[in-house]
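In structure tokens, the next block holds one chain alone, the form predicted alone.
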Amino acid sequence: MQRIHLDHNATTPLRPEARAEFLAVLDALGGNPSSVHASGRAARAVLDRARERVAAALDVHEDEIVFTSGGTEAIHLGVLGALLPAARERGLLTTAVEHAAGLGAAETIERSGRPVERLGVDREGRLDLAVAIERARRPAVGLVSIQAANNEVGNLHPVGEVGHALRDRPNRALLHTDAVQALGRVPVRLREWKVDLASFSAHKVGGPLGVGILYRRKGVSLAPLLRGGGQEGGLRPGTENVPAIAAAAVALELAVREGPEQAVRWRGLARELWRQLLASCPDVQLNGPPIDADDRLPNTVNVMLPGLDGRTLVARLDLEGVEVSAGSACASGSLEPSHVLLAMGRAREEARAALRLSFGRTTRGEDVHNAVEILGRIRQEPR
């Protein structure tokens, strides 16, 4: 059976590529980078320049880049690492529809007593751009944390709104983005947004498992959360995967160079699913904003089937061959519904009759038919 793979956003195939890149070093190196004889500075060498890769891809400064285990330790080095050391006692601003590591980040700041506001939504998954740019000039913020693009109805926030409302502020908040899900779909412009911190995963884009990044603006301050070596500028101690790191490099060069073009290809096959799937099963209802605007991801699609668990149904759908997901990957152990739908005003039952639909580059127009074909007759199927 050939599978068809609708679950980009939990994860996207290994590319070529990246998997030759990681094999070639692999083979070519055996030393530790922080190691000062030459099989140490040969393999220092492939994680500078696997740094000065992931910078000019990002249009920052290699020195902003630090590499971590992967997009969940990068969003709480970006978190935790800018704000609990803070010499006063400031908060946290966040949304109600982070990703399962901000809820968790969020969650370590309120034990430590600091305080925490989480912004709502609307019904598209929206949200208040005043309210959220009037908050985070709050003097008691400290951090503003606002996800890139949701990952699972797949909303754009408008983080470089409340970026340029912050900027020249006296004693302002910093800006953290979890962009695990913008990068290589929309145009990430750390500069142009003016965040301090973004977070990043290679295995989103077509790299290896395993592999974070965290970009850190020139002059911000964080606290390691993990002590005991010098690693990453003394932020993020531990020996370097220099192969996985070397791979995530040219993943993420591929996916930003790429991108524009995917993007236009990926809107054509969302605009193709919703049609086709309106026409197999006429209850279907979109989560998030409309099908066509601007502000969601190309590559995403989340709905809703009446009647239907979606938990169950990616079960079903796995044993056609069809790969998708109920919500995040990180949450698909879950019995609780998704919460990002429950923010956005679903009852319990409608967010747990949720499908998430999300391609990558390997995605073809006739997965998406397929798919919708096999779908259509399971919902045939007696219950």
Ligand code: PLP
Given for the second form:
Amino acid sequence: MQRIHLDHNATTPLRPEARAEFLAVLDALGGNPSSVHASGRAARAVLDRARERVAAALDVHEDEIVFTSGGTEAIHLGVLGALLPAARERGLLTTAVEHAAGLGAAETIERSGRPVERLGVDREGRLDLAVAIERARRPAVGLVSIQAANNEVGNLHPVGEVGHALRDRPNRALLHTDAVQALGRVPVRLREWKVDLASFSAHKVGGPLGVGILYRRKGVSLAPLLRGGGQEGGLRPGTENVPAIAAAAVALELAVREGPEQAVRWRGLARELWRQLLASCPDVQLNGPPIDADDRLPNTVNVMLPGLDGRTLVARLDLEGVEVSAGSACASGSLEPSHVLLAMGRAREEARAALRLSFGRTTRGEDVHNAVEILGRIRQEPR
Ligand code: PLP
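So the form predicted alone is up there; where is the form predicted in complex with this ligand?
In what comes next, the whole complex appears, and the chain from above leads the way.
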């Protein structure tokens, strides 16, 4: 059976170019990049080159890139590393709709005894910018952490506007953004947005699983979470996974380059998916901003089919070869409805009916068409 993968926000397949780089580096290198001998220096050169490529693609300096084990670790290093050093006694301002990794970091901050405030969203998943700015400017806030794009419903949040509102203020809070889902789908402008810290994950852009990137603006002091060797500028000890990092750099570079073209294509697919869904299931509801809104991810469509349980539907669609998710992949095993949809004011039953479809580089119009047809057929089945 030809499977239809419409779950690219969970992970998107490894790009052939990244796979080729991974295998080439794996075959060619046997050294530890921290060793001073020739094998070590060869590994170091590959790591340096990967860092340069990532920095160039993000339009930042090589020294501002820290490789981690994934987006989750990057977020923890950014949030905890910026707030927990003794010098920063202030608290965290974040949102109620962060990915589980951001929620987890916020919980750790809370357990350390510091104040945490979580900004709510409206029924379309939008933050109130005026409230966000007013709160972010409060002296008790040491770090603001706002995701650039929501992984479940696809809202794009006004990170740049918050960055500008904080800029040049004396003793201002630092600004971190979880840009894991934004990268390669919409432009991520770290300098223009005035962010101090930003997190990324390679497997969301066609790189291997298990590589994350933290951007740390020069001059921002961070405490490492782990203690050990001096790798990654002393911020992230542990021998770097050189082949995976090299592959991640290739994927990230291509994803950023191809992003604008793909976004146009995905927008067309999203519109088409929504049109076909409305035709086959007229009671379907869209979660997040309207399908043509500018503040939504071009590749993500989250819908509710009243009366159907999202997780049951995911399992049923899987049997038919269609891969989607009910909310985020990380929460799929949980019986709790999505915290994002609850924050948007949906009732628990409504939130349980959600289905997320997300596109990638390999998604074609026929995938969308076939998925809607199968969904319509399942909808007709007696229950
Ligand atoms: N942040 C967002 C918005 C995500 O969608 C994800 C992955 O689902 C993560 C963070 C975590 O990234 P990783 O899987 O690399 O730990």
